[in-house]
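Have a look below at one chain only, the form predicted alone, in structure tokens format.
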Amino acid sequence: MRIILAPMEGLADVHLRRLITAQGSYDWVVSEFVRVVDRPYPDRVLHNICPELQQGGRTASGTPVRVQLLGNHLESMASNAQRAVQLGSYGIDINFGCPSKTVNRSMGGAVLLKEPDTLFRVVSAVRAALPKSVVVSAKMRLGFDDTALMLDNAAAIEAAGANELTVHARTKLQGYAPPAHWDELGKIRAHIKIPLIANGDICTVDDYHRCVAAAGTVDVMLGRGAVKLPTLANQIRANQSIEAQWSSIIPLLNSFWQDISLVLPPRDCVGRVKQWVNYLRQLHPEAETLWRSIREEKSSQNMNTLLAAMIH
């Protein structure tokens, strides 16, 4: 069993990655994507997306971090992959799953699922640029509008030399709407020989077992389920569902607030806390109470007072 923390653009930044991986049980984490254009980036761009590169390519608790690249410019994807690995990235992941309209208009992310040949060329370029010992992975969805090219896309990624494939069990059109279609992952598992990592709607230990049964793989990538329940990976490994105590979440929220307050503008800090609490309230009744008190809050000072009051 391998458990990976998913890349979640605008949500799982370095601060949340630090807190969630500190709870343990993750084999690695994938960074938010670096949007590659037609040139190699200076190191500061890679460091901005993945600050862990400045600490040996690992989170503070020692979990390896894999840089994710998004784009279709072959030379630039290759050169930026090389530099990311030189800076300490634990392999390279390629994003073929982002559903953002802005990204898709620029021929990046899920829109490339319409073109299996393009997937092949992008993965091939990155694979050829790196030593064989460096893992190249890709993350895709079941398709763009439908699943018609699902198996072709998976086969193209494998044929291009990827070491493993993560699949979010929805199409781009389905976005994040429930349910995740784990049964489709089973079809992909039967079609490729490289390891398959299942992703989508794994929020409980029971979800994990149902996904594994349908997908035919024990390897999973946890996304929003881990944001709602930071100990989810531990529970899956122990095969034991434990109701999270709000008292264990409070220190994490406070640590998150202290962390982001050092580097983000006050208004952004308030917004980030609201964002996380909005996810937490889906599992924790106490978070619902907190949400009601902060959802209209704009003052950093007031937010700091509210969070400090929870500690005492």
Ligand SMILES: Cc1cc2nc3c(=O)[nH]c(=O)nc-3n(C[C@H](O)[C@H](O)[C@H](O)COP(=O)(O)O)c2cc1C
Contents of the next structure:
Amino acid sequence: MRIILAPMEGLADVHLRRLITAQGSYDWVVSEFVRVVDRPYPDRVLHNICPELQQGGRTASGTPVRVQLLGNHLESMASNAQRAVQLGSYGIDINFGCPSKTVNRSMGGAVLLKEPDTLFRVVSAVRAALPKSVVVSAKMRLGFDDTALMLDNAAAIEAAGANELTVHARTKLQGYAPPAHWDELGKIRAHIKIPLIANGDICTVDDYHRCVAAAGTVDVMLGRGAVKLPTLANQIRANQSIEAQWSSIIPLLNSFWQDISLVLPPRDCVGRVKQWVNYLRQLHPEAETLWRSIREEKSSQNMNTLLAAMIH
Ligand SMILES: Cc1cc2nc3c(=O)[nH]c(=O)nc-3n(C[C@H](O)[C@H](O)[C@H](O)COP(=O)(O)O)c2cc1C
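Compare with the form predicted alone: the form predicted in complex with this ligand:
Up next: the whole complex, starting with the chain shown before.
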């Protein structure tokens, strides 16, 4: 069984990655995406998106981080992949799932699921640029509007030499609306030989079992479930659901606050805490109470006082 922490732009940044991988045992974590244009980026861009590259390519708890690239410019995808690996990335992941209109307009992310040949070319270019020992993975959705090209897309990614494929069990059109269509993953599993990593709506140990039964794989990627319950990966590994303890989340919130306060503008810090609490309240009733007291909050000083008071 392998458990991977999902890339989540603007949410699972270096700070949350550090916290979550310290709470749960993850095989690796995928960075937020680097939007590749028509030229190689200077190292500082890669370091900005994946600061772990400056600490051996691992989170503080030692979990390897894989840089995710998004784009369709073949030479540039290849050269940026090469550089990210030289800087310490644990392989390269290619994003074929991003639903953002802006990203899709410039022919990156999920829009490429309309063109299996383009997927093939992009993965081939990245694969050819890297030593065989370096893992190339791709992350896709079931399709853009529908699942008609789902198997062709998976086969194209495999034929291009990807070592593994993660599939978020929804089309771009389905966005994030429940349910995730785990049964479709089973069809992809039967169609390709490379490892399949199942993703979408795994938020409990029971979800894990139902998902892997439908998908025919034991490897999963956890996204929002891990944000709401940072110990989810360990619960899945132990096959034991443990009721979430709010008292164990409070120190994490404080640690997150301390961490981001050192590097982000105060206003952003307040926003980031609200963002996380907004996820937490879906699972922890106490977070709902906290949410009500902070949702209109703008002052970082007040937030600091409030969070500090919670810990005492
Ligand atoms: C805030 C947010 C940002 C995301 N950013 C990315 C991203 O940068 N790259 C990517 O491949 N998927 C991204 N995703 C999709 C997730 O990786 C994952 O596929 C999706 O959330 C479904 O899994 P989950 O139900 O476990 O969250 C993002 C999802 C969320 C909620």
